[in-house]
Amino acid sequence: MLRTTPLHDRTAPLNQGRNWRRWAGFTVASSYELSHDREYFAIRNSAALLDVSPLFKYHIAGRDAARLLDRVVTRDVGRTQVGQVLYTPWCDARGKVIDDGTVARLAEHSFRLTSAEPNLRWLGDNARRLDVRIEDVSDRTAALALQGPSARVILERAVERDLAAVQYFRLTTGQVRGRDVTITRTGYTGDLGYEIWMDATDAIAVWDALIEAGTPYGIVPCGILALDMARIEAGLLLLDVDYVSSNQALIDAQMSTPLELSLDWTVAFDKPQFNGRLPIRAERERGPEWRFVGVEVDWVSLEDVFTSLGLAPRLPTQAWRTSVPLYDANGIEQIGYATSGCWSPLLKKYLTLAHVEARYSSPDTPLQIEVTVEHRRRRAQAAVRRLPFFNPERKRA
């Protein structure tokens, strides 16, 4: 049976069209309105605000926790400082992926793990010897996702204090009518925003005071198709959707490694030992088989196959997510696939991101990408693109 997360008294009465799914065994809205449209300009535009409860939240701590989670993830903990957050895969023993989140150093010896799958036997596997605690927190803490230009001064009207030198990637703690909240300027909409983390017996009274100082800024609640789309357009990996956990694979074509997602930046290879070492590094040696792009659809091509039917172009209206193959710039040898894509209102262009053979994942290679039309699998051309496609200042400023 479906569960529901501690907001639901506040988002089912929002949820106009009872347009719901699944996620991590609870019910979150696809979308509030019976359009998701003005929920994705929310975030684009003004301010929208998410119901993230359902992530996976693991708290660690003791004095080998650092040491636990550097075994574990390819970041280097140990050198993060209090109140910095990581973005981060972690792997098995063959270097591929089991799942990715983050990690945020809430003290010297504290740390909480976020992740999409349950992960709490693996910790515990990789656990043995040291002197840390695990605990599963995922039902006893909400999360809240607000995402967009006007993020900040909303969350300031609400914590009644300065943001400004929360830096990307940070946290810091607060109060929101007297309940103590954690904020970490991070998001899955790749604008600025920011998470609040708090006792599930406070989110709703957080998410009240939040609607109230957003107001006058034109926060919208916001549901994952609109956040599909986002996403997309930030070049931001979806589990079960642009790449399959290790645990799940059924055969090794299934599984990717850390360098084959393009997450090269996230292998700390100085770091003495983590699950998968040995077999990344020998990968980064002879250079990864596949990696994982951004892929633009020329817009003259597509429209020329539709109108060779005798039909105007006829694009989704939500992100999708499905596997379309990928071929050469003449459409002869199939050297890839996408996993997911969208049109993207802010930047008027068809957007796919793919896995590519290495030799094809340089930016602006041409391609061709199979395209559908009534009944018949046609190509349109087609582009690399370097990730992310939308990355403004604000984000990081």
Second form
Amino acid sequence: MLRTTPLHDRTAPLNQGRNWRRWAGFTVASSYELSHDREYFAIRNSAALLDVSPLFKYHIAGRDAARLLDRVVTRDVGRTQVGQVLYTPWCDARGKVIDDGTVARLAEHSFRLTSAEPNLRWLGDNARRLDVRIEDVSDRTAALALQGPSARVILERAVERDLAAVQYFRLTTGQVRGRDVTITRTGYTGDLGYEIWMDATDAIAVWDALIEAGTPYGIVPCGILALDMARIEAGLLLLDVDYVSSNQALIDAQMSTPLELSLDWTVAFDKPQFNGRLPIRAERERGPEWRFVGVEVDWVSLEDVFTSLGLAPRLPTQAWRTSVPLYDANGIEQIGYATSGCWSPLLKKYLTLAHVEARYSSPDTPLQIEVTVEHRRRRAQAAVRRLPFFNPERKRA
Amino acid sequence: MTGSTRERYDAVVIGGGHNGLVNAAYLARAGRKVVVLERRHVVGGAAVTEEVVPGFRFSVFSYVVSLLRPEIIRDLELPRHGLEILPLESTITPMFNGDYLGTWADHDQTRQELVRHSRRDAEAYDTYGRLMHHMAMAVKPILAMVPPDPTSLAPSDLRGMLKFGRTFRSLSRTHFHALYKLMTMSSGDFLDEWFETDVLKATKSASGIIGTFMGPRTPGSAYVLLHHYMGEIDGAFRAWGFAKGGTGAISTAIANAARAAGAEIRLNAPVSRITTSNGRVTGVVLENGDQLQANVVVTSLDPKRSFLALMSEDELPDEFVQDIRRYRIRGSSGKVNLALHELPDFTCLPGVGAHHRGAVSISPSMRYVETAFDDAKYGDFSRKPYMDIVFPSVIDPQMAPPGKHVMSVFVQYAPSNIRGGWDAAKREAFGDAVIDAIEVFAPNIRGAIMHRQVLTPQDIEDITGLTEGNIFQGELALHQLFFLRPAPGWAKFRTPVRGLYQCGSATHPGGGIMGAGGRLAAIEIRRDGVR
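Moving on from the form predicted on its own, please list the structure of the form predicted together with its partner chain.
Whole complex next, starting from this chain.
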């Protein structure tokens, strides 16, 4: 049997269609209601509550904790303040991305690292001769994401204090019904939102408190299908979907560098040493061959493909996670591939996340995308867009 | 010559094991008039299914399949001729402390299980798997290749060496180093570089000792690890399966394909002599006196039997005879087949469960496996042997009467040259040691047994003809592989006698139900154009 999260007793009865999917060896809800629509709109209009406990979580403590993290990740951990959270990728010695996640500085010598895949061995290998303790706290730490415009007011009611001071990518601690929680202003939706970290044994109590506090504000338990749409709108990468870990890749062509994933802003080149620094710096000199961009499918062109067959345009109701070829504007040469895509009901646009050759990566570069209509492969016009597609003021406000 | 006959064939294949049958099928498909001569009443050699007790069908010797070359399955259309391979998905290793280690078909499930033992190893396991995938990718083309002679300047050898070289050039530095280590290290040492969980290393290293007279700490055993990793099913490496109907069903499917292509298969037809004249093969003489004439004779037997028993030394060059004498065979394993009225109930996983659909490895610790080897090293069978156990009737219920079961126990070590030689008493003592060792982990086993078949290396030799009962027709040691298998200069399926070919597991690429030798030999025979 796959494992269930500490919130299973609450989430299971809510799952109307018994739609579960796998996440890191756990079952999590695809959607609670029979359609994920309301859950998606909750992220953007009220608040969505997500069980994100399957994330891998490591507690890294000791005099050299920051040094270890600085060896491993590309961002500058040493310069972060206590209470700050960083999003960061990390690389192997060749500068190929292994995984990405967040680093939260809980105290001067204490950090929490989250990741999509297990990284204990990699952290241990990098910790030689350092005064640091690495503990896998994945199982004893539960995590909830509260995301959406009403997230703050709901959470304030639950922790019974004002959270206005907690800025974007900062953390605080508090209590929910007497249970200790850490609150980070982070999330995977590109919206105003928080992630709440707590002891697994407290998870149910915290869930109940949030549901109770949130009900007047329209809180909705939300599954992975809705999250997947929101994260595409937010232009956020997903391991195993948008890129392959260099640990998993069988050939070099499957690997990516941070620059190829357009994560340039996460690479602290002025840091003295971190895994992959020299190759990434050399790559910066010559310019990366690939870039990760947003690609918007042109509506008129897509509609034409359907209309020519006597059909009305049919749009995906869920985010897709397959590789779709992208061609140059003349449709001659394949110059990239989209790895995720969805129709954005909010933006009314057909969005994809894509790898393109660097020379096709500037915003508004015209492209063509393969669309399969009535069993045949056709092409629609598309264009490169700056990420994120959706970036509301409230996210940082 | 009363009663004896003279018949003429394009090719005579000695031995109706899987390689002989594959060879005959390919030759027949090429339009040759072929006969396969099998000593026993059943085809298959070591890949046979026999109803030893009424209603209970045993894969008497070889019991799982993985290495059977996909090109052979395609070329001979084996599924059409009855081959059906069922998945064998898991391995559990019961431990002395009442726990177990399991690996399952599902990645999440395996990770979850390994995490119980070591989080670090759970992560290393994936990386190790990918490395072995690369190694298998590197070696895979070599399996389908006639080994070139590196000392020869003949164009075909140079081309072969070039291809060989390209295979290795395509490896990254780290992969090349890993391959070198696999070729030279002991499986124990190799695994020490990866894992910390003793029972995991013990179980993995066990696949490095199967069929060889080595312990997990013997240098060179890491290669056997890779040899077993190379098995593929439907293009996926390391997939092990179970042939519906037992391994004999594989032989039957190949035999059906051979017959459909026009080959004749004679059972109960032991060969007494390979005949030659002026350095050319002329045919064979059967034990019943029948003479079969052919310009091509292909032996699928092991080289000691082919060249030292069926031929006289003066028909062969001295040097070759010496090489064959030196060729290391050494039987190291035995087999116990059980008919059961109930499945063993393992203390670590009580009741009947998913683990009965996979293998059970009795390799609780590195020390256990190495100690098992120590017994053999000094001429005894292991008092506490390493065992690889499967329950064919769980996977294919037709292997036993409804509700009853068959259990296949591969046992190592059982040295062929046991002190004082094998006899009935030793066989029973060996069988008892096996049951005792299983009983430690599954206390109901003794009471569940309805019938027990114990096969020592001597029995394996007596029944199948495999010298010393070695399952690979000679150890898979680096000095006996590729262009050195079975002898330097004679790795291309040819022999010093014109028209006499070899195609058994003693030829490249070696043992397991692979069939590669049979196929490659047929290709070489056609290339030589002898008819």
